[in-house]
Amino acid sequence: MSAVTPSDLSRLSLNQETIKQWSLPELAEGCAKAGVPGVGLWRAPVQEYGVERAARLMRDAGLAVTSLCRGGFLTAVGGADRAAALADNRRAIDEAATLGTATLVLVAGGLPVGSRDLHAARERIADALAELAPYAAERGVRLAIEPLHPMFASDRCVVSTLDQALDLAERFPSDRVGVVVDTYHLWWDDRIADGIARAGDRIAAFQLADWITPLPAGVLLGRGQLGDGAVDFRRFRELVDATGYAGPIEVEIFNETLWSRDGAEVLAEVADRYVTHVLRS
């Protein structure tokens, strides 16, 4: 294992699911211990832990919030659902608020049941953007649009590519809608550096989990831990800070193996992969 000292550490933030055995006040309390100085949270367990509580838990650790997952599901052709979605988002904008981050991550729905429209849906999606960003911006949030591997374009997110990704937030200005950059989604493609370079001040969060095959059935939970598989995390890197970003790199694996463990022994796991397969290899 690598020697980590703490400031091989300090860019790093856990995504409380990548140890999502964990409750809220053992994420923050191992994360502090750790020297781990950041975390990314999701809406549903800090919103059955109360959202105030979950704020006032991470700022006494003295844990940074880096992102909120997730907003989004953008799609709707119009009516309820759509009416529905749009107050969802604004839900989730305030919880962003009420935690101290900057940073909403959209997964942006995928097709309306019946519909092969991709382009369709993805105007509807820059029609909600242009309703939310003035909200977000109010509130100190900014929008951060996060493309998903081409495989969940159907019915999680209909925007595939960081291009796509970029098509979108470009219509607004940059502090108001962002982008992520996710090591899982857009390692396999072969613009991505010319997309990050692009990208810029538009990155808003930087995600990082391994792509390892096969694939577990319903591929969702298919992220591996760092070095297990084919991304390579230290080109990830340089290439999005060449764009000048110095902000949070955030851990977000989805794996029953990982969750199955003893959450400290990943946490020294992910920390150890972290330095060797991001900040060194």
Given for the second form:
Protein chains: 2
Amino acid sequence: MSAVTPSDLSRLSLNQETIKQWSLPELAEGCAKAGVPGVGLWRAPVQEYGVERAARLMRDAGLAVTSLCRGGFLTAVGGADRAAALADNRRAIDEAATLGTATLVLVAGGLPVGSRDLHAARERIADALAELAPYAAERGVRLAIEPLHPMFASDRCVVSTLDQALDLAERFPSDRVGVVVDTYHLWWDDRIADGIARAGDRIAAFQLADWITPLPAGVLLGRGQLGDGAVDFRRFRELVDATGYAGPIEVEIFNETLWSRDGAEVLAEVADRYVTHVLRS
Amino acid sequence: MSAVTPSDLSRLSLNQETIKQWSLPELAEGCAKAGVPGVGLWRAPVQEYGVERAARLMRDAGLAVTSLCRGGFLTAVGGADRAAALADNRRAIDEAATLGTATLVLVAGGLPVGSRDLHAARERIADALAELAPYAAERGVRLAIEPLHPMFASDRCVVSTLDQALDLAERFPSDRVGVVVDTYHLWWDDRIADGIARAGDRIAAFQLADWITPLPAGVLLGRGQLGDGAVDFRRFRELVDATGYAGPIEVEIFNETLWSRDGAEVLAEVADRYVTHVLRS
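What's the form predicted in complex with a further copy of the same chain like, now that we've got the form predicted alone?
All chains and molecules follow, beginning with the one already shown.
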């Protein structure tokens, strides 16, 4: 383990869900103190605190907001459900613009109740993107499609691979619709090197969590601290860097054990693991 | 719901883990009574009962043994672990031959402790297949690589897609190394139609379970009864049939609720769901 220097952390961003036990002021103060220059935010805590107020808080702490999670859930078949989803995504775009982030992460949504048609659901996402992308572009926000692990395909996200995300994104200009590369969701895929190369300048966010087992019930909170699992982080970072991506590297871990610990201690561990496993190992 | 006729069930095979509460004699009697002509067996209960004795039991009941689960776990790096895995697979091949099934299902194995190199693990499987396939062929047994859902990639099976399984299988003659198409593991993959067409005469087993959520802790026992989840079974069956595959269709569901019920009642439900969702719907 080597000493962590400030320049090591120049690209590091802490997604706030990693240290969910922190309030937004604690997050701002904790990151500033630790020399972590970026934060990824979630809509619910930001709305609760006030969007403009959260924007000011981060700005005053010298922190960049590297992404807002999340819009999406765009697989409704039509009618009121679809209209509500589109309206909610416009609000998410407005919030991203207010926070000063160019990246709104979209989780596509699962199969509607009773449907078994993944292809049709994916096409409805494309239709929704066509409606939302111009609205986002006017506000300086890029929509970033996040492929989620195939274990979420039925109930959360019918977009399961980077190639599928790119099949959708490439119907739009790259400055309007990008993709998220998250190691937790994509680590198992033997096509990932080609997928990342194909993504090129569409990489709107690069997120990290490790893959650990056994998975907990519901599987949502089973992500591991960097270095604890199966992911080869340095390889991912090198593949992403090779596209010319020089943006933030965001650590986003949902893990109840991390949430039960002292936030500053978790952040120090994240920074240390990041240097060891992502930058150097 | 239509009446189930004997000819409807001509391709149906019951994997014994679906009704784990049944002993082997109960399985033989229950399938014969229900007009289900095939059974998929597992090594541990067969060994406990006696391999030759189990073979005779199934033969006397007029049942075909459509597959034996399972060999594999071939990702050990070398030394005693690898030798032990190869020896165990040779025993599994012998057992399959004794049972009179031409199909030994292989679950590849996960990453060795501390390894993050999926590619190397997959190559070690190819090396092991090269050692085992001639031994199996001499005994009339085909090795059938089963891709498991990507949520098992680290701890159970580094082969996650049908294309990956075919990349391995195609290094060998198709009568020596085939693949398993299991809807539970592959339903989410948008490349599956091409993969099944590519598989052609390498399809050694066609297995069914539905995808339901939420997943239980450990995720192994989360499979759903046919029709309860997200899988479009008829589409899968039509894709598999289009390759010329006319073999058994094996129902393999690991689900604690099914295990807590009366076995004959579960089998009647399986047959009914099979006709409704696989053959007709």
